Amino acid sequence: MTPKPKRITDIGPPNYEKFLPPVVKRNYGQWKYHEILSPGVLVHVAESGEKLYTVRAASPRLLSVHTIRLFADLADKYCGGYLRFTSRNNVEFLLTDEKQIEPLKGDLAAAGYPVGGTGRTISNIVHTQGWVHCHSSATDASGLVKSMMDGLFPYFAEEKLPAKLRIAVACCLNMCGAVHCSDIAVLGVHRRPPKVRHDILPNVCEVPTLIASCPTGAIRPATVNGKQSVEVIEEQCMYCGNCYTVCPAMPLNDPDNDGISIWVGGKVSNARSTPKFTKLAIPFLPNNPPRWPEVVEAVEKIVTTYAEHAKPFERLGEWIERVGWPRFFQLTGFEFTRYHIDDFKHAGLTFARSAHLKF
């Protein structure tokens, strides 16, 4: 029996195994083990004994066409014009020569791009849009990602942590990154409902889709100088930004009452304990461009007193657990608010978090 052709397709991405190495595709799934063998530097090891070298460099999430371009070139002097970008923004040379690695992480630091993010360092911060993109953000993703990393640069570089040390940062609360299960999530957060801009509404929103946009009933119709509009229920308004997204007469920003809050403890690992999400340390800072000096004191603060006190291997929101949150409260200096009682019982008794198979 002959058999059927293989179908070709434009729909949907293209299959992965195009962009693999000649070093991966000999060697799929015949791994054997992996070593780190320097910050940013891995070494993976199959069974036939070919190895395949990692140099891991930092990169801003928005990036230029300059810089991408300078990516390909270094990809192509030294990796067969191989590299990868990680989930954290990372990018990732992939090298068989060992002899390549110094000229290659040489180059990068000449040009600006330090090596590290593996093993107990912080990698990079994984963030989402801010300013420069969503309309319903209350704080600036990019900035306030620049200033941290300013700061915390040597715990990238250099292996001073107990542990891996995850930073994510979320512009609202809407959360489009990581931050539900980061050690450290930076949250920005509406304190104001939409203002509800009735002069224009009617002639750019449709008020039934837009009553139907809110998650929580907050969005009722009401008339206002004769002509339809919307009222806003303030008790029952999350600060979503849903109802923006539909209807541009309903802006959410608030330059005076929009800040950032701090989250710690979160881990998606499964290894030691089960995977845990965020709890709150800092309920409002200030939103303060273009350093925002209050969310990087406040983050330096954790991350230095994580690394002093924390045991090896021990991930932050384990180590806070251990200690537990009054003496995390003590070391920290943070202020224990009324922000701080989780009303919302038992929840993390229920979810079912662990990977582990249970019968």
Second form
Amino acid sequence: MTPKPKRITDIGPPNYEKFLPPVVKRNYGQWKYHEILSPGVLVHVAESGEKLYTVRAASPRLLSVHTIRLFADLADKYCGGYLRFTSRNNVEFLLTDEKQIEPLKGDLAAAGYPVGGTGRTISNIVHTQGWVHCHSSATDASGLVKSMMDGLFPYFAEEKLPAKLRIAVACCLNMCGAVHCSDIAVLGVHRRPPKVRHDILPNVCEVPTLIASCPTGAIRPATVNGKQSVEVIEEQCMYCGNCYTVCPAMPLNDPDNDGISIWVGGKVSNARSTPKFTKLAIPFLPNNPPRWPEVVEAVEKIVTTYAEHAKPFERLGEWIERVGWPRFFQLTGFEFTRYHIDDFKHAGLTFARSAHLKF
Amino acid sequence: MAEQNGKSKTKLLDELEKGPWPSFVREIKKTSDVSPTCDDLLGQLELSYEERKGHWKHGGIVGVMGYGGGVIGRYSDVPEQFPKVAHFHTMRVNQPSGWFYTSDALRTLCGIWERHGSGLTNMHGSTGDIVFLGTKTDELEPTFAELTKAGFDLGGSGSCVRTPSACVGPARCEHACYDTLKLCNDLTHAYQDELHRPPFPYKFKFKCAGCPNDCVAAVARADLSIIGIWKDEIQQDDAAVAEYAAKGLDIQKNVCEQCPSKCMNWDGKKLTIENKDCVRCMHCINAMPKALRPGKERGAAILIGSKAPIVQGALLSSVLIPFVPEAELMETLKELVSRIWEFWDEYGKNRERVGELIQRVGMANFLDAIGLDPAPEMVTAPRDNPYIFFREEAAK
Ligand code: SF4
Ligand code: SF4
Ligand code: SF4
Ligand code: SF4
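What's the form predicted in complex with the partner chain like, now that we've got the form predicted on its own?
In what comes next, the whole complex appears, and the chain from above leads the way.
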């Protein structure tokens, strides 16, 4: 018998150093400044005088191995075989020859991966799995992103905004991705508790595990038709889907009650004002695939209103704080409802506790 | 399957192939030569678009031998209709720091995933991992064997150290106040056991941002946020400031007036910064990167506790240590992390993130437990309520 090869584990990721282009290695930590040459194209200048050109291209994040190979081929053709991805899932090509920028842009455009997303633009939308791959999704993330970015494309390809604008999509309250701190957050919401499938529950789930899975203690044991099952205390349920994760007899999906909420004014950067959470703009819009016209229209409304009224460098949330929330609702035409008033922990902190009023 | 009798079976999804933004539908369609699972994925997705609801379920722990994370089990709830995606598990592959690759490394990854999975990926997942989207249980071990042979390993999932991530840092950014790529890589390697074998009440994330611009959302998405900062004065090049002014930047209006600490003065010729009042927000440096740069005494601020809303509401990280010199970062973090984990392990409830634990027991008790002295940098203001629980030894 031939001995089995030793199983390799716990080696961790490969060391990044072997993936750094030579120009980066030579100037590591020695960058002096950068400029945006055109939307999607940056030049970083090192103390040594060497220049590194970055060409940033759009990506749907969900990539075929064929597309990754295409990127790899382009990296070979233009950048000595080096490339990287950004925290917002764009792909970046790292060049040393300025003359190669235009041909590379041409190849990318021809392949359908346009260049943009730097400076005062809308960069790629950070998003989650949605109906493509997650069990608790109240909507599809990829389809929403595609629909919104098609509409907002001019804001990706050109610097038309007062400052950068970051959009994120999450398909349920678990919020994989920084949607709670983006300029605009598009969030899938469930609005009804899971419907317990008493018929299959005893066969497919362990009741104690199921009860323990609920973060708010909304699930309690119940006997239904003489069989062990559970019931959900509806007022306590926050539609998180944890129970469905451990027990397929607790489906949460509900086409008419699931939908989308829109949040605005968050940021993570410390520039000027401190990082902030997004705040509710629209509590509910219907799921309307494949193009979600209501969502696209609302987001475009926010973007154009902001573009028209904010000062240079002002992020969306900074602009709203300067002009006030009443003005935001007035300018966008969005309705202010009872759902906009916080009733979770520390809700009072968002009450207007002064007589500072604007009319 | 995409077509039958000349008619497309994905009418709704076909709509999403149009328009200028790259289409995920096209990505899935063009991968069907790699694996027939792509056809059933499209079919099930079309069904979701028709019915306006998802068709995945969780359930059944899957993974590779000896690891408690890195694989997310995913099953179709309509397997009779779409048998090829009856099992469609995700593998998280730990990305290299800063998401840098060579074309060869990418081709290696593509080859592995073409042989063992759907050929579909996310570059990258929300936490930073390379995501291999969709395979069957019996392909997990062979994929893992090929990955490790090629020098890659799985990332985290479940109640473990999640895959740390870092901004591009000194590799390409003039603002980087410490080596984010190295720190991220060192942390990932230091905590391999905690990353692969979930030991905690819930997940624990590290994110390394090189400066307060925080391009990796460390302040919003990491239990421990390591944000680069400098201690001394902003480096200033007066000639370059004048150049920006000459080129039309309104320094008074767009730089000085937007400075949150109002510590800048521009008299039309000379820019003066009252550095002791600067909160290091980065605004002026972002506006004039050629003229202004972070100081020379560099390191990082360590903040703790951010998270998304589940369970008790979203939190941003808050200051734990205002400044650690770059040279002492790894040492300090290791010591700090071991004390935090010890306390969390003992007192944390199931599915309670560190930030929520701090909310529950109080920051002061948490500081006592991990042996840190309170400092005014940790709060925006001292308490405004009079319910102080004095300790026995303080009262006589
Ligand atoms: S946000 Fe919710 S539904 Fe979307 S991928 Fe994350 S857990 Fe799944
Ligand atoms: S959806 Fe969440 S809150 Fe509601 S019952 Fe299930 S686990 Fe509990
Ligand atoms: S966080 Fe700062 S150092 Fe890192 S990439 Fe962004 S601007 Fe550069
Ligand atoms: S970094 Fe921010 S606070 Fe400091 S001087 Fe510049 S604008 Fe003002």
